[in-house]
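Read the single chain below, which is given as structure tokens and is the form predicted alone.
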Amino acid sequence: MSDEGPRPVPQLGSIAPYVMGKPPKADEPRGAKLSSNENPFGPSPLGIAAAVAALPGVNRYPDDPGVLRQRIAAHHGVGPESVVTGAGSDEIIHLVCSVYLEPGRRMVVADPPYGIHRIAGQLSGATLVRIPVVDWTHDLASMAAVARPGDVIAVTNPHNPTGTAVRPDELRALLATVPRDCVVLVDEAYHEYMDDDVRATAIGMLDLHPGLIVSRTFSKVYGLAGLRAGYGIGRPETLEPLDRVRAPANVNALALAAASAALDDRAHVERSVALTREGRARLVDACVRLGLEHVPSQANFVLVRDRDGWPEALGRDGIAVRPGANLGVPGWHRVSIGTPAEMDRVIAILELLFG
């Protein structure tokens, strides 16, 4: 009998972990954390409220997810049967991997590509066919120039870790091109913080692809990320196979208070997107005028290009940003957007560095 243990499947050695982003010391007072890109405006209220009211009845299984997808629903203009819930967007890539993926199969990906993309393919035993990003951007006509039969094709829009946004043309034309037994997950987690010039959703393309899956979360705008909510839109029959295989009752109770009730704080998703854009645009600006190199941002963080310690000095004054290296873009860190007097502390460091 053999006393060596358990043996992990054979792809897990090749799978480097994902790194969470770090908070401050817990003993800076004046800590700021700019590095996981939630929400720094806090929860929705209705939210919050919701999953309150909702803590009497967590001796029961939640409604699995019943009134959640419902809502989902109604929000998008689509089928119940069009949506699926996961405990965040997370879990919907890694069921659309554990479901459409297998040794011999092939994941499309950017690279960088957003590292939930990369470890779900890898995990599921997929060859990762990795697409160099041009000018920080997806290039999704080679994506479609190499996809073949059976691939799944990841396109987060707007891409984590450079913030950049696909042309709705673009996009359009990657669908129609792609075999049609492909998968296209399309990640939309961050689009609600795009400029309403560029904004637009795959959901409205869902007729141009029958593999076309879209995920969003209630992580970022609605900031329910300690949550843990998140769902996929697609075809009622590319949705099912996600749906018979993922773990009952994935969607804890409170979420499913929380998001649902979340969906209609307009106001919460105002405030925040407004602030965002503003703190981003303050940011972007300075990096303008300091010449310091970034990358232009769709979302809730910018890429800015390390250069005379300037995340360490952040770290001294207790503001903790994502280094770039556990991203794919070593040489770099991302800075998500804090609040007003965050955003000052951060603008005020690099105009003391490099003004």
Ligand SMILES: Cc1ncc(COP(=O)(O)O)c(C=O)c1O
The other form holds:
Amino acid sequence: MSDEGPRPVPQLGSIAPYVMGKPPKADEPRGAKLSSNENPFGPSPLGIAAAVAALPGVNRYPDDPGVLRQRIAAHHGVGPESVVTGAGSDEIIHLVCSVYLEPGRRMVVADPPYGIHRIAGQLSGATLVRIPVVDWTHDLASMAAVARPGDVIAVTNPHNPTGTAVRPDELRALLATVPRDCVVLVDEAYHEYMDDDVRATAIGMLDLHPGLIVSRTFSKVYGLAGLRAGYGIGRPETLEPLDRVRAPANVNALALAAASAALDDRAHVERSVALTREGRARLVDACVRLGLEHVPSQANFVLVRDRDGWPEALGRDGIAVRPGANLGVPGWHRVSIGTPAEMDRVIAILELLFG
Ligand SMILES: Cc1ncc(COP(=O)(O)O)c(C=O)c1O
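The structure above corresponds to the form predicted alone; please give the structure of the form predicted in complex with this ligand next.
Let us now look at the entire complex, which starts with that chain.
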């Protein structure tokens, strides 16, 4: 008998880990975590109240997925069978890849890709087909051109780590072009932060392609990243296999309660979006003024080119940002939009260095 221990699947060897955004040092009194694109304005108050009310009932399994699925369906004007819930939208990505990919199949992603699209695709044994971004934006025409039957095509809109959005007409053209047995996963984790004049969702495009799945999350604008809830929207026959194999009760009872309530918390969403857009505009203005190369963003973060140690200068002041080296963009750092006071500090440090 061999004593070498268990043998992971061969594709595991080639998978670089996902490195999470680091918090500031624990002893840093003015610590600001601008490294994971969270909501700095806190969780939805209605969501917290609902989670607290649900706490005494956690001796029971959750209502799986029960009310949350109904609420999400009503929110988007689709039937409940067009919704699948997950412990964060990352679980939806893993479910899509485990159901629709296997060795010999392919996953088409932007280069740089969102890290979990890369990892989930590789873990399934699929070959990653990386299509470089053009002007930091998905090259949807090239992604459509390379697509073959059975591929999963991942589009992140707005993209992480670049923050750029795709044009709806180009997404429609991709959906019209790619083989009908492909899955097109449109990841809309940052949808709410987009400017009004460009904000478009693929949820209204479900009639264009049978394999379209749109993922959303409660981790960003709803402020529930620590609870883990997300979902996918698609045609019932495309989602049914995901629902069949997901772990029962994958979304825990507190997350279910909080997410259901947060969905209706318009005041929290509107305030979070308005303050985030304001902070984003201020950071972009500062970059323009100070001559710092950056990528115009539709999300709650901005990618900024390294120069003269600005990320380290922020770090010395207790402000943690995300190294682009972890995101496929070495030589850049990604700054999540924080509170107005946090953005004051970021901009003041940049001004000190470059003003
Ligand atoms: C593009 C994208 N999709 C999905 C997620 C994951 O979200 P969740 O917390 O719902 O798993 C993130 C998180 O940063 C993201 O950037």
